[in-house]
Every structure is written in structure tokens, then in C-alpha cells.
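There is one chain below, alone, in C-alpha cells, taken in the form predicted on its own.
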Amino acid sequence: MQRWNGWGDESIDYPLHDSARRYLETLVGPGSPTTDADQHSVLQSVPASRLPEHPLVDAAPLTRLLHARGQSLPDWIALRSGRVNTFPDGVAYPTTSQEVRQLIHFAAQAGAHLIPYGGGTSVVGHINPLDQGAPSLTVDMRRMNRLLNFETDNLLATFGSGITGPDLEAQLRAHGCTLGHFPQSFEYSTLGGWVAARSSGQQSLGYGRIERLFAGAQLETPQGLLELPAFPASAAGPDLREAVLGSEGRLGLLTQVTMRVSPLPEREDFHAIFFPDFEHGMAAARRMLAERLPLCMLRLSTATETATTLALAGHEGLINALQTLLKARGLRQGKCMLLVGFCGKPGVVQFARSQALAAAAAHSGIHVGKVFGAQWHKNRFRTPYLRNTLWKLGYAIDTLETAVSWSRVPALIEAIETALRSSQAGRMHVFTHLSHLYLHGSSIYTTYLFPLSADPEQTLARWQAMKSAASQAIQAHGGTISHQHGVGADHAAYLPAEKGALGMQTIRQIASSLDPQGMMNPGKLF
């Protein structure tokens, strides 16, 4: 069963070794565990629904609680403290496009706002009902989850938009194919959510971000059905798929999505390379990109994240042996780890590996084999469970991300980390990696950890100060407000600075043309 106030399945934990706990206590002091509200008491605070009865709508308090919040730190604070101040008035589970149209009509007649819901994994407030006076209806798309059509010759697959990552990959695997889109939320997030939030998967270097994979769709809007046919390419005017990508439910509900898929790779290898410092690692990665090597992933950690990763990994014997090896090769404090992914036919993998290792060696890189890469690959969807463990120990942990051109990467990392540290009183731990690398720039993914306060409002206030300071630093240094998490409610205030007044007017007018009553997910994106 999925946790109602945390991440993932209740049966799965991410234990921390004693050495890892001591490491965290050394950095930020002992945690401050808090007492979580029990579900029964939170259910007592769910108000009566304001929606008329409808055969497709479930207004039970538990159903509404389970759809009230996503996975951001403010969402966790609200759920764990029992201070959830808004709930959807009902939740619907359509199984067909016709039922989706019925629900849009019902919401319009009831004067209700309509919130699309996929896996509930949003970390920027996409799915949270807002207190705007009108009732809200959450539409959970996860029962529209079948493979509807597979075109073998064209390598196109059409799915119901509510399909989750594991189900999508399982159905493609039966045809010898993969989408190759693996965000950290892969186990629970949905295809429709990936498109609506303009998602990026961990192996985007090889398979592409969602916009490269997205071929066509059917979007049910308050004005009717918008059909987006799949073409290999087209010069027939502006591409309306680009308007749907990143639209975050403001235009309508995605019901069917057609994706470009790839044959399953015959081989996948993930290797670790260590560098004397971040600058050497970045230079090596940029050289691999410039040579356009057939890689499926590059992930470069700063020195602080590298040290943190090794400290939290457990396997003390293996880590000690690694540290001894690297010291003997001259890598001590300041060393940085680069993970490199190779996917494809064995010959292609062998060629890419030899060229990548040559590029790394030219920048003083030390190749340590596949052990650490294999461990990362094995645990990449378990890592979010660490949030549950840390909360129990009395620590809050959150992330933020951006993307910027290469010349600005070092300064922006420093600015973000400095802004976080200087924005609140008390000790905290901050570390960063580059998770999606491009020829002309990179994403920046920063994690920050700090002890919880006894008062949840104080924890929330500290987070707000940190988030605001980091967001301002991102904009001041020319970064995008979001590389992969979308805008939602948390980033909406920063979007005008990135799009400009005319750009925001254009976005609003597109939304208004498809949703003249403003009923679709108001308060998100703009």
C-alpha cells in the first residue's frame, strides 16, 4: 500500500547505517524527530463536499485526503502535521475519453475547478487544490493505462495517459522496445504527467527529454477535442504539441499519448570515474559531449556530493578500499565522481567506453569500473525512500533544479548553495550534481538537508526562505526556474521574469482559447 503522508510503498524502507547517521550528525547536528498526525485525526478535518453527486465522482474523505497533496516538502509538512487546509471536493477515475468529456461538462455546470492527477508525485504544487472559492474536482487518470496501439514499422506506441512508468516499460518490453524515460519518480508518475510537466528522464542524454519522445496526443478541453497527429516532422505552421508540453493541465486533460520508442538496448553499462576536482570532471564531460559519443547518461557530482554519496553508501569495506586506491592515485579531498552510462549493441558500447575513458584520462580521470555505477542503477528509484528515513530521524530534505549555459555553471552552483546557507539560521548540508548534460549547457540539481523544527510552521518558514533565496539566485545568474520539475504553484511567481510580459500574455491567451471559463487547474503555471 502506498504511504498517505510520505514516499512510496509502505513495505519499502531505506535504512541508514550507523556510520551514515554519525556523518549527518557531524554535519548538521542531531535530528529533531516530530510526532506525525495520525490519518484518523486528519480525516476528521475533511469538510463536506460542495459538489453535486455524480456517478463518476467519489467524495469519501479518505479518497479526498489521498489526492490533496503531492510530494513537495510543504506537502509533507502539511500531511505530517495534520495541517491540510484544502481538499478536493471529489475525485473521479475515468476509464474512457467519453467519461473525461462528461466530467469536464459536469465541472462546468457545477462551477468547479478541475485538477488533472497522474501519480501524485509533483514537487511544485501541481495537484494541490487552492482556496479560490469554487469547489474542485480532481480527475485521477490512472485507470486509463493501456497500450492502445503499437506501430512496429514506425516505432510509435499510443497509451492511455494515466499509465505509470513500470507498466509502460513492461508493455513496451513485450514488443522488444523501450521509451527510455526514467525520472526518479518513475515508479509512480504517469505518461500524461511527464508530458504536462515537460519531464526529463535520467537517461535523457541517450533517449531524449520528453519533448523529443512526444509524437502526438488527444487533449480533451472545455472547448472540445484537440487532436495532435504524429508526424516524423512537419513544417505546417506552429507545432501545437509544444503548447501542450509543459501546459500543466491549464489547457485540458490528456487522454491518449503517442510516443516515439526505441528498440531495447542489447547492453547497458554504468561506470564510475573519479577526478581530482569538479573542474577536471566538467572538462572531461564536455569533451565527451563535444565528440558526440553514443552515451545514454552523464552525471557529475561536486566534491561535497561525492563525499556525501560515499558516506551514505554503507559497504564500509568497499568504500575504504576505494578511498585507499584513489589516495594512491593522488585523489584526496575535493575529488568528484562522474557516472557514465553506455547503452546499445555490444560493439557500440565498447567503442563509446573506450572513447569516454580516453577523454576522462586526458583530464586526470581515474576509472574504477562498474561497481558504483551498477549500485546507482540498482537503487536509483529507491533513493526517494531516504526522505522517509530522514524525516523519522528528524531531518527535512528537499531539492531544487535549474539549467544554464556552461560558462555560468560554476558561478550558479556557488550562488545557489550560498543563497541556501545564508537564508536561514541553523546548520544545514548542501550538495549538488549535474544530472542532464547538453552540448551547450547543463542542468544543476541541488539537495539541501536540515533538522526539523518542533513547530511545523517554523520548518515551513525556513523552507520558504531557502526556496525564495535560491530561486532569486537562479534568476540573477541566468538560469531557468525549472529544468524538469515544472512550474506548478511554487515557481509561478518566477515565470514572468523568464517569459516576459508578452510571453505570459500569449500563454494566457492560448489557455483562454481552450478554457474560456478558467476552470482548468487554476493557480498553476500562471
Ligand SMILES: Cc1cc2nc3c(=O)[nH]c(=O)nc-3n(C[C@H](O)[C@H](O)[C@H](O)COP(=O)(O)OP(=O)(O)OC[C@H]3O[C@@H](n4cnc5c(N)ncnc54)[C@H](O)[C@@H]3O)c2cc1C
Second form
Amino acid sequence: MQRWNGWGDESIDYPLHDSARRYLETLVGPGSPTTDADQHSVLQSVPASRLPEHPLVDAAPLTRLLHARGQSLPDWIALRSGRVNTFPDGVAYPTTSQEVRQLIHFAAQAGAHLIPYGGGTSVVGHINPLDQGAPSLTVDMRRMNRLLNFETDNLLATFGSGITGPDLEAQLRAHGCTLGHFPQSFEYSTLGGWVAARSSGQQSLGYGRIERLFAGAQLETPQGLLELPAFPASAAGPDLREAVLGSEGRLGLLTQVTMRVSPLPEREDFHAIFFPDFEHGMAAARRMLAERLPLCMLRLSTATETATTLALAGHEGLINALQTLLKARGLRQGKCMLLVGFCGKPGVVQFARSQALAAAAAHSGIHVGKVFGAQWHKNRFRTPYLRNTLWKLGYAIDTLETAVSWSRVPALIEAIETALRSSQAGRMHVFTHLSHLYLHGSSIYTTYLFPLSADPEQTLARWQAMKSAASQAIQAHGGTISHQHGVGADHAAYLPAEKGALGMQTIRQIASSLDPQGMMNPGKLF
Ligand SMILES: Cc1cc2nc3c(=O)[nH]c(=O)nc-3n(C[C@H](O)[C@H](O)[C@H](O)COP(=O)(O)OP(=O)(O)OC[C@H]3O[C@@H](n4cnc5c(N)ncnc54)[C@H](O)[C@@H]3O)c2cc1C
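Having looked at the form predicted on its own, could you now put up the form predicted together with this ligand?
And the full complex, kicking off with our chain again.
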């Protein structure tokens, strides 16, 4: 069963070795475990629903609690402390487009706000009901989760928008294909959520971000059906798919989504290469990009993240052997790890590997084989479970991300980390990697960890100070407020600086032409 106040399946844990715990204690001091609110008492705080009854709407307190929050740190603080405060007034699980239309009509008649809901894995407050006076209806799309059409010749697959990552990949595998979209939330996030939040998967270098994969859709809006046909390419004026990507539930509900899929790769290898420092790693990665090598992933950790990853990895024997090897080759403090993914036919993988290793060697990279890459690949959807373990030990962990041109990457990493550290007096640990690399720049993904305060309001206030300092640093250094998590409620205040007044007016007008009453997920995005 899925945890109601944490990440993932209750039967899955991510235990932390004693050495890893000691490492954390040295960095940030002992954790301060807090007592979680029990579900029964939180259910007592769910108020009566303000929605009229409807056969498709479930107003049971448990259902409403389970749809009240996503996965951001403030969401966790609310759920763990039992101070949830706002709940949807009802939840519907449509199974057809016709039911979706009925629900839009019902919400419009009831003067209710409607919140499209995929897997609820948002980390920026996308699906949280806001206290805006009107009742809210959450529409959970996960029962619209079938493969509706597979076009073998065109390599196009149409799904119900509520399909989750594992189901989608299983359906495609039966046809010898993959979408290749693997966000770390893959287990629970849905196709509709990926499109609506403009998500990026870990192998975006090879397969593309969701924008490249998204071919077409059906969007049910308060003004009717908007159909987006799947052309291979088109010069027929502005591409309306771009308006739907990142629309965060403000334009309507995606019911069917058509995706561009690829044949399953015959081979998939992930290798680790270590560099004396971040600059050498960055230079090697940029060379691989400039040579346009057929890679499916690049991920470069800073020295602090590299040290943290190795310390938390657990396998002490293996890590010691690696440290000895790297030391013998002259790599000590400051070394940085680059993970490189190769996917495709064996010949392509072999070619890409030899070219990438040559580029790495030209920048003093030391190739250590596939073991670390394979470990990363094996655990890539397990690492979010570490959040549960850390919370139990009394630590909060959060991530933030942006993207910027190459020339600004080092300064922006420094600015984000400094902003986080200087925004509060308490001890914390901060580390960063480049997770999605492009020829013209890179995303920056920063993780920060600090001991919980005894008072949840204080933990929240500390988070707010850190988040706002880091967001300001991002904007001051020319970064986007989000590379992949989206805007939601948490980043909405920063959007006008990025889009400008005319840009914001255009976004609002697009929304109001499809949703004149402003009933679709208000308060998110803008
Ligand atoms: C542990 C963890 C790891 C993560 N890793 C990544 C990552 O690697 N890459 C990444 O990009 N993101 C990541 N995320 C963020 C999150 O998973 C993504 O934003 C994801 O796209 C959200 O999908 P979802 O189905 O859970 O959508 P939800 O959280 O349910 O909703 C997100 C937004 O999409 C809208 N929406 C959902 N379904 C529909 C629909 N059918 N029609 C219209 N609007 C809809 C909602 O209204 C909301 O505004 C991570 C989150 C967590 C908790």
C-alpha cells in the first residue's frame, strides 16, 4: 500500500548503513526525530464537503486526505504534523472522456474549482487545494490508464493520460518499444502529469524531454474539446501543444495523449568516470556534447555530491577499493563523478563508448567501469525512499533545480549553495549535480538536508527562507525558475520576472479563452 504521509510503497525501505549515519551526523549534527500525527486524528480534521452529491464524486474523508497534498517538503511537513488545513471537497475517478465532461459541467454548476490530478508527485504544490472560498473537486485520472492505440509504422502510442510510468513501459515493451521517459518519480507519476508539468526524464539526453516525445492529445476544457493532432512536424502556425505543455491543469484535463516511442535499445550501459575536479568533468561532458555522440545520459556531480554519494553508498569494501585506485591515479579531494549512459545497438554503444572515453581521457578522466553506473541504474527509483529514512532519523531533505547557459553554470551553483547556507543559522548539507546536459547549457539540481525542528512551523519557516533565498539567487544569475519541476504554487511568484508583463498577460489570456470562469486549478502557475 502507498504511504499516505511519505514516499512510495509501505513495504519498501531504504536502510542507511551505520557509517552513512555517522557521516551525516558529522556534517549536520544529530537528527531530531519528531512524532508523526496518526492518520485517525488527521481524518478528524477533514471538514464537511461543500460540494453537492454526485454519483462520480467521493467525499469520504480518507479519499480527500489522500489527495490533499503532493510530495514537496511543505507537503510532508503538513502531513507528518497533521496540520493539513485544506482538503479537496470531493474526488472523482473518471473512466471515460464523457465522464470528464460531466465533471467539468458539475464543477461549473457548483461554482467549484477543479484540480486535475495525476500521480500527486508534484514537488511545487501543483495539486494542493488553496483556501480560495470556493469548494474544490480533485479529478484523479488514474483510471484512464489504458493503451488505446499503437501505430507500429508510425511509432506512435496513444494512452489514457492517467497511466503511470511502469504500466506505460510494460505496455510498450510488449510492442518492442519504450518511451524512454524516466523521471525519478517514475513509479507513481503519470503521463498527463508529465505533459502538464513539463517533466524531464533521466535519459532525456537520448530520448528527449517530454516536449520532444509529446505528439498530440485530447484536452477537455470548460469551453469544449481541444484536439491536438499528431503530425511528425508542421508549419501550420503556432504549435498549440506548446501551450498545453506546462499548462499545469489550468487549461483543462488531458484525457488521451499520443507519444512518440522508440524501439527498445538492444543494449544499455552506464559507466562511471572520475575527474580531478568539476571543471575537468564539465569540459569533458561539453566535448562529448559538441561531438554529438549518441549518448543517452550524462550526469556530473560536484565534489561534495561525489563525496556524499560515495559515503552514503554503503558498500564499504567496494568504495575503499575505488578510493585506493583513484588515489593511486592522483585523484583525491575535489574529485567529481560523471555517469555516462549508452543505449542502442551494440555497434552504436561500442562506438559511443570509445569516443566518450577518449573525450574523458583528454580531460584527465579515469574510467572505472560499469559497476557504479549499474548500481545507480538499479537504484534510481529507490533513492526517493531515502526521504522516509531520513525523516525517521530527524532530517528534512529537499531539492531544487534550474537551467542556465554553460558560461553561467559554475557561478550559479555557487550562488544557490551560498544562498541556502546563508539563509539560516542552523547546520545543513548542500550538494549539486548537473542532471540534464545540453549543447548550450545545463540543468542544475541541488539537494539540501538539515535537522528537523521540534516545531513543524519552524521547520517550514526555515524551508521558506532557504527556498526564497535560492530562488532569488537563481533569478539573479539568469537561471529559469524551473527546469523540470514546474511552477505550481511554490514558484508562481517568480514567474513574472521570467516571462515579463506581456508574457504573463498572454498566458492568462490563453487560459481564459479555454476557461473563462477561471475554475481550472486557480492559483497555480499564475
Ligand atoms: C521523488 C520525486 C522525484 C521526482 N523526479 C522528477 C524527475 O526526475 N523529473 C521531473 O520532471 N519531475 C520529477 N518529479 C516531479 C514530478 O514527479 C513531476 O512533476 C511529474 O510530472 C508529476 O506527475 P504526476 O502525474 O504526479 O502529476 P501531479 O503531481 O498529479 O500533477 C502535476 C500537475 O499536472 C496537472 N495534471 C496532472 N494530470 C493531468 C491531466 N491528465 N490533465 C491536465 N493536467 C494534469 C496537475 O493539475 C498539476 O498541475 C519528482 C517528484 C518526486 C516526488
